[in-house]
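One chain follows as structure tokens, the form predicted alone.
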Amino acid sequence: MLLEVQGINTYYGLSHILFDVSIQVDRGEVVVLLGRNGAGKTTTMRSIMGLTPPKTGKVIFDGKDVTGVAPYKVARIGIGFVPEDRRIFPDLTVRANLDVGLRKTKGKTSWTIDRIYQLFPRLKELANRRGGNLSGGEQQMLTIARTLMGSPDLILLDEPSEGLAPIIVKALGEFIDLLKREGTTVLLSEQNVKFSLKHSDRAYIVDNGHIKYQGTIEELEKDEDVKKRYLAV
């Protein structure tokens, strides 16, 4: 087991948002995490990667109880974090924004300036171009690769389709499934479900905060009074 959240209850203010929320992540899958906007998808990653904490309950990432650590440090054990809104540096080049997320580690295989432009070409024409030049599909590329120099051993992945053109989306499509090849475990929390079923082993659905259903791809694709009642497909 490489993530699992145990029964968190995460507050915004006095607003209780996630309530005993758990999950598991298994080293090399990729798990979604669906549901209508504001079910407490987002909330559930922040949560997790420390800038949320949850009031009750804990997170374990690779045997370590990280509730609660700030976020510089939840990145430095392994944990990759792209938000929903990429929050890539505006005025620093491509080529600097990618420099800001490197990480030495030890005893594994480290992305390198090499390897991102191996799988992000364009990237590489893009350089010496500002982030906030680029459009949004390259806004979204910068981020996920920023986050890859860092060598996580986890990708936090929120809403990474939203407001992208479908030849965008599936090639992120393409590079999750490359990520997975390569052993990269991956969360996902996504609205597109069908994006989400293709690309992932296993589902849960959150609703109103509660976690309302959990199984493989497969059962959910069968399940259709559940995919009707909380995704409305």
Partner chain sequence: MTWQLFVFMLINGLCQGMLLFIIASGLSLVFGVLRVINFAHGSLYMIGAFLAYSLSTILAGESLMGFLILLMIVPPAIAIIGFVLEVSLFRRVYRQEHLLQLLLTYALVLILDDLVRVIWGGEPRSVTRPDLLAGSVNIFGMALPSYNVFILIVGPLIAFGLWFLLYRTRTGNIIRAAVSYPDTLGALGVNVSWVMTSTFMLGCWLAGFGGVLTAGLSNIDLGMGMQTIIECFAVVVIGGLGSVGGALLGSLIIGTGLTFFQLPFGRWALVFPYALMALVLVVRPWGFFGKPER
Given for the second form:
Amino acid sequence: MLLEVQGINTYYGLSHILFDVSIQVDRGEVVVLLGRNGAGKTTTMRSIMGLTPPKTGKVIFDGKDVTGVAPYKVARIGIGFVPEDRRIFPDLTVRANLDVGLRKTKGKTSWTIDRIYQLFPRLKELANRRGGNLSGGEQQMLTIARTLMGSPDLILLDEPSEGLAPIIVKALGEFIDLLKREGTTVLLSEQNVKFSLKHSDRAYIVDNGHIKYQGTIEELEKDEDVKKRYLAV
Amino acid sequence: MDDMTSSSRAGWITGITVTVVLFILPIFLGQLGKTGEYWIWVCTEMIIMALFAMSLNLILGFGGMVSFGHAAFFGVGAYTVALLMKKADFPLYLALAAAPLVAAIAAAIVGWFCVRLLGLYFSILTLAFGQLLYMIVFQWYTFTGGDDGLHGVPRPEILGPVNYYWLCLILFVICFLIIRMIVNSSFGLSIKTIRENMERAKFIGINVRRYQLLNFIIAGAFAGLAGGMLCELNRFAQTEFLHWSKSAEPILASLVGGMYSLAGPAIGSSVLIFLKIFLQQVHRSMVEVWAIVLGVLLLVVVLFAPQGLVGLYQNIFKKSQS
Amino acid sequence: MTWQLFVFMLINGLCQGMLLFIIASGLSLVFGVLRVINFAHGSLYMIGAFLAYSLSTILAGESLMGFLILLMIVPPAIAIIGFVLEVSLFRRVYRQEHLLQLLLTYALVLILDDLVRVIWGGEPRSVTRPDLLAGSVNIFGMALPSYNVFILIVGPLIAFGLWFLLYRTRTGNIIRAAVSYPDTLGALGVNVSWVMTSTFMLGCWLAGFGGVLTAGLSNIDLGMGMQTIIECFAVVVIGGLGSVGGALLGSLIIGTGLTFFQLPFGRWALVFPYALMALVLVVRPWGFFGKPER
Amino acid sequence: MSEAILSIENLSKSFEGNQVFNNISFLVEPGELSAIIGPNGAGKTTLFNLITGALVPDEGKIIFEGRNIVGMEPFDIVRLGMARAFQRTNIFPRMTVLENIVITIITRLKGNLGFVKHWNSSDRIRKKAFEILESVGLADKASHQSGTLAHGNQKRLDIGVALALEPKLLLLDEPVAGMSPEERWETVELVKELWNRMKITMVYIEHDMDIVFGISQKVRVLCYKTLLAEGPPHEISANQQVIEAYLGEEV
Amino acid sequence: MEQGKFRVLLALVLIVFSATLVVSSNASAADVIKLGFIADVSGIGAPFYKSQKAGLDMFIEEINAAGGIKGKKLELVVRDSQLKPDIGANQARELILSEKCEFLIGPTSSAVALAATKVAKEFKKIIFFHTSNAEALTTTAFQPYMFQVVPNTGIEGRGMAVVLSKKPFKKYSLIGPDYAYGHDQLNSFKSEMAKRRPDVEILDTVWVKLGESNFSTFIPTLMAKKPEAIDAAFWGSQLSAFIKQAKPYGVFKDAPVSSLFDLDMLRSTGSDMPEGLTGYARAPFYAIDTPQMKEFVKKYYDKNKEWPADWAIMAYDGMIALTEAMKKADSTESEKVVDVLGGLKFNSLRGERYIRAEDHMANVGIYSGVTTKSPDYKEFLIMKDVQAVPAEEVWLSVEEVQKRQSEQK
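Please move on to the form predicted in complex with the partner chain, as the form predicted alone is already shown.
Next comes the full complex, and the chain you just saw is listed first.
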């Protein structure tokens, strides 16, 4: 098991956001967290990353306990986080944004800026453009590429399809498939059910800070009751 | 707060006891000759600086706005008294009445610009205006005496040290009651509302800027009165009264005393002045390191007790009760 | 005014501005990354100046080498003081409200300024200019001190160095990224608290550097920190809080402004920085190069 | 058909070159209880900000009870009878629950300043405040510091504050966000009951489709910078465009 | 409940307060005469402080060794007013009331002196000025408990005008610190110069904040109108900083600068001091040829391993006058000592001097000369061709003094 989240409880100030959330992600899998706005998907990811450390419970990554470890250390161990609101550094050029994400890793093939440009030719064209001047789709591309520069074993994608035009969402899906083929493990959070089901292996449904359902995509597809109850389908 | 009547009764008893003690204090001090006279003078200064600190706290603690230019109004009040009494032969009571008015006018002008800005920018603009006023007073040699200040402000015959102490005490008690009334009024509650959540305050129909400006003016007026009182106590007005480091004094006092309570700043201010003199009495060399002592004290408050002495007292009190 | 005099005064004013820039850029840089207005910046600058004085009495300071050694030793020493302060104190208040941050740095002003008095006494001091910089150069028949020329050379070098560091290196990218989203930067594997510590140290280094330069220019005394910090506020407010380019512009405006206004307005020229500062805040609170904050 | 209480005409808004919406228009009828739905980032909250005066539109008119309110300050708009409750709980945390309500009532009633009387000295206002607290179920918590209330109760207080303004039009931004399922339905019942009883026009933003389709008379879908559809719930849930853009494909 | 707590707290406060009172009222002992010294220990007055203190200490040591005054020993209580009038005034009050000082002696800064003299008047305590020298102290701010044994700004300003009026320069620029001292000094200079040399033109007066030591923006302004000579009213390390910075601007090449060349300033300026500048001193030990001075200088040098600056000499002189008066009055009570001091003749290090009864000003003049290197003193320049300008030549007439005193409010 690459990532094991064991019964974490997370608070924002006094309000209890996550209740005993447990998640497992195997190496090479694409797993999706489904749920409405404010269900706790982002908080789960931030808890894994150490940005909002859980009060109780454990996060085990690659056999190491990373609960409450500083985010930069978590990142160095091999988890990449692509935040929901993208957080492109607006004053930096595209190239500089990528450069900041660069992290040399021992013993395995690292991503380089050239490989990224191969994958996203558009970013090469935009290399000297200020990050703040990119369109939504371009920003989404860049934020993923920036995280890839750190050559993570596991990448956390927080609502990547949000606010993107359908055609971009499609490209994004293909890209997730590509990552999977490359051997990168992905934990996705999504509201877009159709998109998620198409590109993931397994799904968790989060609602009100609780895990309400877990299973493979096939199982979920068959479970009409769950879909109706939680996914408003 | 839940039990309005009993807590306010306790407050009244406390207030009246303290006032009575303060009123009879000079009779006791008078027995000590020169030392007593010195302490009467110190206590008068404490009362005045307590008023200054309370005036700032209207903006700081209750309004949630950090002003680094409050001394400007204190100084304007001081210069108003000095100029009126020295150059226009005003009687003291008229000059003391004019001080808050002139300071309020200055606060209205400065405040009109400042309340447009938020947070840090508000602080820096108050600092800029404060320094601007300081510089004007500093440079306007023919009118304000520049660096020399204005000396020899007349003192009515009847006002010896003790009488002046009583005058200041009476003014302080009146101001305290007025400030208390304002804080508890619907205006005061509106100001707290703005402090708590400025955006939301707008959406319950509060004209935020106007209320903040009014609060700024009221605070400026009280600061002006305090400045006028100090001017008459020292019998001079001086540019340092407007300097930004003077603005820091009531902020420190409020923080040390506790800025979410009415009396906190007054207590903080008195404690700081007393501590300084106490240390000096213990050993003369303590004066040299006074700033270090104050700085360390401030660090401790910032890091460990941001609620100040009043907060500390309440914490201990609550703990012992439960 | 003849045009020769004009140019002479301009050069003189630019020199003042450059010195101010070196100090104010540190303040601005620290604000940009740490979001803390450091009142104690002026005190660190003063400590730099007094350290330079003490060292110069040890190193017979009349040679250029001796002075250069001061410039090499003192700023790092101030940076180390900055390191201690950041790690032990500043770090604890980043997430606090800005009143507490301001008061923390103000507490440091009280402590550091008084420590300088205890250590060095109240006497004003000065550092003898090295022989090579003690003379003057002739500009249109007017003598300009070589030391001012030196500052005019060093200032732009520092400005260029800062620009290069911030805009042409990875470190610079990281610092600028930390200005926008420190959390995200951390999630990318960058140790943000170390970025903050180093930026703070760089700011202190600049304060120390300004201190050494001032020690050679004029007398140094206990009031210099307080006086300079307010001028620096004016500079960074005019240029835009957090912007190093803005600090350069603000410094040059104030430096030349003070010089030129002295002639027609005399003592009232000193009002100029505060008036300009207030005006900028009223009209455009985020300064010339800053960005409006929501 | 009665005159619209609020009419949005050709409204456009963009931030730093990014258009949020372009040329949208709709009418809100008096007494309606309607929902605005749409994906994240579609500008629902921005729309509320424009209507309440927190933001100024680039173009277009916002007519509230026959009066163009574009350019008016939020506090003036509030006084015309438009209140709003917020998505993120947005009360005055270090004040008591009662203070929260009372200051709102005082602001509405007087509109002028009181420096002398204690804020709590009017029995009439206190009585009124307790009525409102009663109606949002917080009467027993009047003396609690509002910041220490449970999340759901803070939301109720937020609604209570909005009610204390006695608005003609109430805008609710995700009134049940972050609540537990039980709290959700309680709140929905509360909203519905208030609407029934007080006859306030209510417009709310919501993501929970069960709620949206459960209680709304009318649903508006904001998507792709425009008002994609508008109509009664059953029409919207069957609207092909809406399904594609937001609701997701029928399985 | 809370009241019980409160009572404890109140009691605690009162106990601490009373304890402090007891401590502070025990602070005075009966067998000493305390002299409250309001000094400017930090800032530009710091070098002066050292010299003043050395002079005072020497005097007090000597007189105490000789049995003190009426068996009482003298004791010095020092406060640092940091050149700030408000602090100085508060300290004056504290020294009188809390420290029970019988006499106050002088601050360095005139602004502080103006504040302190008011306090002295209020409490009817003698204040002796041996360094701060605003003419206003003896005229518009005159009060009977103050005495001045230092050449005042009027004497200095007019004295320099007398000296410089003999020079050929016709165009002067003036520069000085922006407070009482600078204003008085330069105004006196201007009016006396106008009287003696109507052809002289004052091009510009540049005001610099007291304590400002960076002259980069001021020097170009000063030189912009191309003066032939400059009269500067700086003192202490501000003057030293001005001279050091003016040099590379070529100021001395274009126009000689005159100012107060006291020993401490000459010492701290060292070899940066240009030769050939005309200036003045208040009490240059190297140029005053009295036997008392010779003895004093020797003792001082042996004790402190440095030469006595003007400040040490004037402080010492002030103490001579004060103790002389105490002995004569056979009392330390202010009222009685005041009566003796008015018109008192005393034997100062500078020679026989007296205190004028009308304005309590000692007849101390200035010493003018031209800077030069001296083989006797390696570390600093001295003045040569020193001429005394006696006070009687330039001080205000009694009528003028009385006129100004009556204008006082």
